[in-house]
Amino acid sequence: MATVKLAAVSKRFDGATLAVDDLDLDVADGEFMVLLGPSGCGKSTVLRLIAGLERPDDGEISIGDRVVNDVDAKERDIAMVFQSYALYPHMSIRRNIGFPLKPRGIARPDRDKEAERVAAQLGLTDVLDRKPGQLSGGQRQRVALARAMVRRPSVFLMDEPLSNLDAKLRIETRADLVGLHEQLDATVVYVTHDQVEALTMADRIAVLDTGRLQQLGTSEEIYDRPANLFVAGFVGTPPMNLWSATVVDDAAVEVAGVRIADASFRGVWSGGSAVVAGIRPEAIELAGDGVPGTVGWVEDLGHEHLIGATTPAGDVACLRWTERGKPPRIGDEVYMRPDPAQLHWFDPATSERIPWP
C-alpha cells in the first residue's frame, strides 16, 4: 500500500473554471479517505488527478515516495472502480476479473487462478462461469471490485461505486467494502455525495465545496464540530438547523426574542451582534415555551416523525419527534426549545465556527 499526498494542487478547465483550488490533502498508508461534497464541488476531479486522467495546473501529487505529476496513469500503480461497472459483456466473470493481468503477460491459467482467489474473497465463486448480464447489480459491483483487487495496486480509487444500487444493496455493499478494507489494509480514496456512505465508511472525511477543502476529520469531528456554515448545513440527515440569533449584553443569545442560551462572548462579541446558532434536529424538543414556529411539513418515517417549522425570522427548523401520540399538524404553532449544551455558533460574516465554549 502507499500514501497519497496533494500539495497546493489546483486544476482549471478551459483556462478559467477553477475545479480544484489550492488543495492540500494527505492520505495515510492503509487509510479509507472519503471525499464528500455536492455535485460540482471538485471531488471527482481530485480523484482523476490522483489517477493521472487529468494533470494539475499547479501543485504536486505524490503516491508513496514518488511525485507522479508527469507519470502516465498506467504507471501509477492504482486501480479505479467507477459508478458504471464497465464489465465486458461477452466475457465470463472469471475472465472479466483476470483481464487486467493480461497486459502484464501473465498466462491464462495463472490469470484464472488469481481471479478465483479474489472471487472467493468477495463471495463470487459460484458465478465465475456466468456473464455480467446474468448477475444482479450488487454482484456486478463486486466483480468490478474484484477486477481492481486482482492487480494488487498501491491505491484504490473509487468514484461513487454504489450510486447505481438500490437502498438495500447499498447498505450491504457498504458493509462489504468496510470489511474488505480491513481485510486488505488497503489505501482507499473514495468519492461520494452521499453523507451516510461517508459517515459510516470513512476513517477520515474531506468535505469539499467549490474546489476547496472545507474540513478534514473523522466522522465524529465533522458531525459534532462542523468547521463552518457549509459543513453544518451539508452534513447530517436532516442537516443542522441554522438560526439567525443576536448576542444580548455579551451574556446571552436570543432567537426571535427568546433567550436560548447563556454564553459569555465578552471580548469576542458585543451586545447586539448577529451570530448564527446551529442546532441538530435531535437536540430540539417541543415545549410550552421556546422559539416560536409554524409547522410547514411533517414526514412520517415509522419510527419517528420529522417536523419542519418556520421561525418568525424565516429560518427553517427541523426536529425529530419520537414521542407517542400524534405529532403537530401542518399549520400548527409550536415552540421549540434547543438543548443549550448542544448549540453551535458561527460568524455570519465569515461563515466560520466560533470556538465557544
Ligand code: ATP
Second form
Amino acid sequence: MATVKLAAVSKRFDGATLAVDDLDLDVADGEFMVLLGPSGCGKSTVLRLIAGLERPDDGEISIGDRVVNDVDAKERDIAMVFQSYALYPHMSIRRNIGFPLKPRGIARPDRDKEAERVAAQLGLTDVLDRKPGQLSGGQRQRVALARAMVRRPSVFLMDEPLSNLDAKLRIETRADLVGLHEQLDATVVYVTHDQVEALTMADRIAVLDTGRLQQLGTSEEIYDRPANLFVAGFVGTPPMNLWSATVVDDAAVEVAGVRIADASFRGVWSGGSAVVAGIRPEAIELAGDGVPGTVGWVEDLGHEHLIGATTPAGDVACLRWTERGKPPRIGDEVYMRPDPAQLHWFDPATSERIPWP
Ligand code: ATP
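Taking the form predicted alone as the starting point, write out the structure of the form predicted together with adenosine-5'-triphosphate (ATP).
Time for the whole complex; same chain goes first.
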C-alpha cells in the first residue's frame, strides 16, 4: 500500500476554469479518504490528477515516495473504479475480473485463479460464469471492484462508484466497501457529492468547493466543528441552520430580538457585531420564549416530521419534530429555542468559524 500526497496542486482548464486551486492533501497509508463537495467543485479532477489522466499546471503529486507528475497513468500502480462499471459485455465475469492481468503476461489459468480468489472475497463466486448483462447493478459494481482488486494496486481511486445503485443497495454496498477496506487495509481516495456516504465511510473527509480545500478532518470534526459557512451548510441532512444574529452588548447574542446565548460571551465580542449562529435542526426546541418563525412546510418522514419556518430576518429554520401529538401546520407561528450548548458561531465577513466556546 502507499501514501498519496498533493503539494500546492493547481489545475486550470482552457486557461480559464481553475478546477483545482493550490491543493495540499496527504492521504496516509491504508487510509479511506473521501473527497466531498458539490457538482463542479473539482473532486473528479483531483482524482484524475492522482490517476495521471490529467496533468497539474502547478504543484507536485507523489504516490509512496515517488513523485509521479511525469509518470504515465499505467505506471502509477493505481486502480480506478467509476460510476459506470465499464465491463466487457461479451466476456464472463471470471474473464472480466481477470482481464487487467492480461497485459502483464499472466497466463489464462493463473488469471482465472486470481479472479476466483477475489470473487470469493466479494461474494461473486456463484456468478463467475455469467455475463455482465445477467447481473444486478450491485453485483456489476462488485465485479468492477473485483477487477480493480485483482491488480493489487497501491491505491484505489473511486469516483462515485455507488451512484447508479438504488437507495437500499447503496447502503448495503457502502457497508461492504467499509468492510472490504478494513480487510484489505487499502489506501482509498473516494469521490462523492453525497455527504452521508462521506460521513459513514471515511477515515477522513476533504471538503472541496470551487477547487479549494474547505476543511480536512474526521467525520466527527467535520460535523461537530465545521470550519466555515460552506461546510456548515453542506454537511448534515437537513443541513445546519444559519441565522443572522447580533451581539447586543458584550454579554448576549440575539436573533430577532430574542436572546439565544448570554453571559458566557462576555469580553469576546463587542456590542453591535453581526455574527452568524449555526444551529442543527436537532438542537432546536419549540418553546414560548424562542425565536419566532412562520411555518412554510412540514414533511412527514414517518418517525419524525421536519418543519421549515422562516424567521423575521428571512433566515430559514428547519427543525425536527419527534414528539407525539399534532405537529405544527403550514402558516402557524412557532417559537424556536436553540440549545445554547449546541450553537456554532461564524464570522459573516470571512465566513470562518469563530472558535467559541
Ligand atoms: P461532478 O460531481 O459534477 O462530477 P466535480 O466536483 O467532480 O463535479 P470536476 O469534474 O472536477 O468537478 O470539474 C471541476 C471544474 O472543472 C468544473 O467547472 C468543470 O466544468 C471543469 N472541467 C472539468 N473537466 C474539464 C475539461 N476536460 N475541460 C474543461 N473544463 C473541465
